[in-house]
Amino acid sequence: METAARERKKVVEVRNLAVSIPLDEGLLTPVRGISFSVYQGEVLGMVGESGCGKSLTSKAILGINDKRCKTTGEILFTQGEEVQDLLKLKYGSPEIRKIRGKSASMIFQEPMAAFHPMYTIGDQINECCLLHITPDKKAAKEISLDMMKRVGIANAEKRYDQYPYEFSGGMLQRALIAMALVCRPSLLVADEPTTALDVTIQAQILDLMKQLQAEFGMAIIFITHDLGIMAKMCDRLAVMYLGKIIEEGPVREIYKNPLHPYTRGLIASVHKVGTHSQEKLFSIDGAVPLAMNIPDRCGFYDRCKERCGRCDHGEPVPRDTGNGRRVSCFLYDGEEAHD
């Protein structure tokens, strides 16, 4: 799968990305130097507990983090034959606005909060068309209606003139997907897009996203806490903990043989189909520490049951373990990955 990924165009490459936030108590460092790439037609999943830096990473790509966030590193975004470092573009500048919504777009976690309650759904989808595709209002409306129909919104002509409160949760999520995809971006960031939906609607939305990705050839960064969704949606998986990617590789390989103790804990905490209903689920002791004044040791040290003598002497660096996999753990420092 890694070989196939390399044959496709690299849509975005993130190099040593770090996000810090100055607070009265000190400097918060929720993202601490992560690197990854996403290729055309690929879905990269990002998973980890709340507070590990997933959303800040995704928002940094689109330049929509709070102004207080100091972001360093490189975000190399490919448009045609041109490669541009998005971090060199000024916050809110016309240059970043030409990319955001057109070439790179985002599906947010809460659709009701993403739409303005005082404007119709059609007007809000149409805004992207008028900004990035055509100034002709009639043509823009036709493009918006076509995308609303593609995402499965029945009676799109009527729905176009309705307000967000007139949509159900699942239908509003479809409208949010339509707004994100109306310009057919090359990169889509989906930040927990099905969290607020029931299981049946959730499955429909995921199938819809896969269909549209195949049709448009998009690269997708998919963020969620649900490991079952990751297995269904993603080609590769990046496991985050305390602002770092601690394991990365093909999703099937990671599920089959997780290397990092944290990854093993996450997978073990999921209920297995066919097991006894009274089975006690595994849980990882403790909680993710605050990303402030972090000691110079493995970030998972306090919660890890497999720590060794080296784990409190600096942080482990990512190491290749074969088959397109990388892991940051002293258990694999100079050793082959366990089978």
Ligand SMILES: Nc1ncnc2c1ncn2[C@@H]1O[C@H](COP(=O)(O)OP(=O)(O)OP(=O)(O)O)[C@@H](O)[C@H]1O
Contents of the next structure:
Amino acid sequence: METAARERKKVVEVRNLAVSIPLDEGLLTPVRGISFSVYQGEVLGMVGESGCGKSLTSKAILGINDKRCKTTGEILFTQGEEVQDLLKLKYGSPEIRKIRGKSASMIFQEPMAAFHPMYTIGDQINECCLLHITPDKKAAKEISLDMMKRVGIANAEKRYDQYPYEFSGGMLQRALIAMALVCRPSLLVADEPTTALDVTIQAQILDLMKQLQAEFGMAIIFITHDLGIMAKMCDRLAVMYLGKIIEEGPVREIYKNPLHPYTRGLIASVHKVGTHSQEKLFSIDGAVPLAMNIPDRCGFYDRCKERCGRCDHGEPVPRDTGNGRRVSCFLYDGEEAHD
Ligand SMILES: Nc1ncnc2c1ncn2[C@@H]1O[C@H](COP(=O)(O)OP(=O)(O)OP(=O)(O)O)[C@@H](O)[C@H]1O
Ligand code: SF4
Ligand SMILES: [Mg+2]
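Let's see the other form, the form predicted in complex with the named molecule, since the form predicted on its own is already up.
Starting with the chain above, the whole complex follows.
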């Protein structure tokens, strides 16, 4: 899957991305220099404990983080033959607006918060169309209605004129997907898109996203806490911890043979079908430290059962371990430095 992905076009390449936020207590740096690429037609999953920087990373790509956030690095976005560093575009400039919503869009966890309660669903989907595709109102409405039907909204003509409160949670999430996809973006960021839905609807929405991705060939960055959903949806996985990607590679390879002690813990903590329900699930002791005044050592040091003296001296950097895999851990440095 990795090889296939690499033959395809790179849609976005993130280089050494860091996001910091000045607080009264000091400088918080929840994203601490991460690099990854997403290719046309692939789904890159991002997983990691709450607070590890997944949302800040994905929102940085779309340029929608809080104005207080200071973002550095490069976000190289490909549009046709042109590659632009999104971080060099001015906040709110016509260039960034041309990309956001049109070539790159986002689906949020909470659809109710994404829609304005005072405008009809149709108008809100249509706004994107009018802005980016055609100024012709009739033509734009046709395109919006078509997309509403594509995402499985029955009776779309009637639904078009309804308000968000008239939609159920699942229907609203479909409408949000329609809004995100109506301009056929080349990159879609889905930040826990099904967490707020019940399991049956969740499965329907995930199937729908897979189907539309196959049809439109877009690249997706998919964020979820659910490793089962990751396995179903993603081609590659980026495991984040304390603002860094600590392991990356094809999803099946990682599930079969997780390398980083944190990834091993994550996978071991998932309940496997066939195990006895009384069996205690594995859990990783401790919590993610605050991303402030971080000591110069492995970020997982305090919680790692495999740490050695060396892990206390500097942070491990990502190393290629073959088959498109990378891991940041001194265990894979090729030296037997353990106590
Ligand atoms: N605007 C902000 N002001 C202050 N702190 C923030 C802000 N946005 C994010 N943070 C902090 O930065 C860290 C990373 O946030 P982020 O939302 O990226 O986490 P996440 O990995 O998406 O977590 P979750 O899985 O809970 O959604 C968290 O500790 C969060 O509290
Ligand atoms: S570098 Fe050391 S402390 Fe960090 S995950 Fe690897 S073994 Fe554990
Ligand atoms: Mg988040």
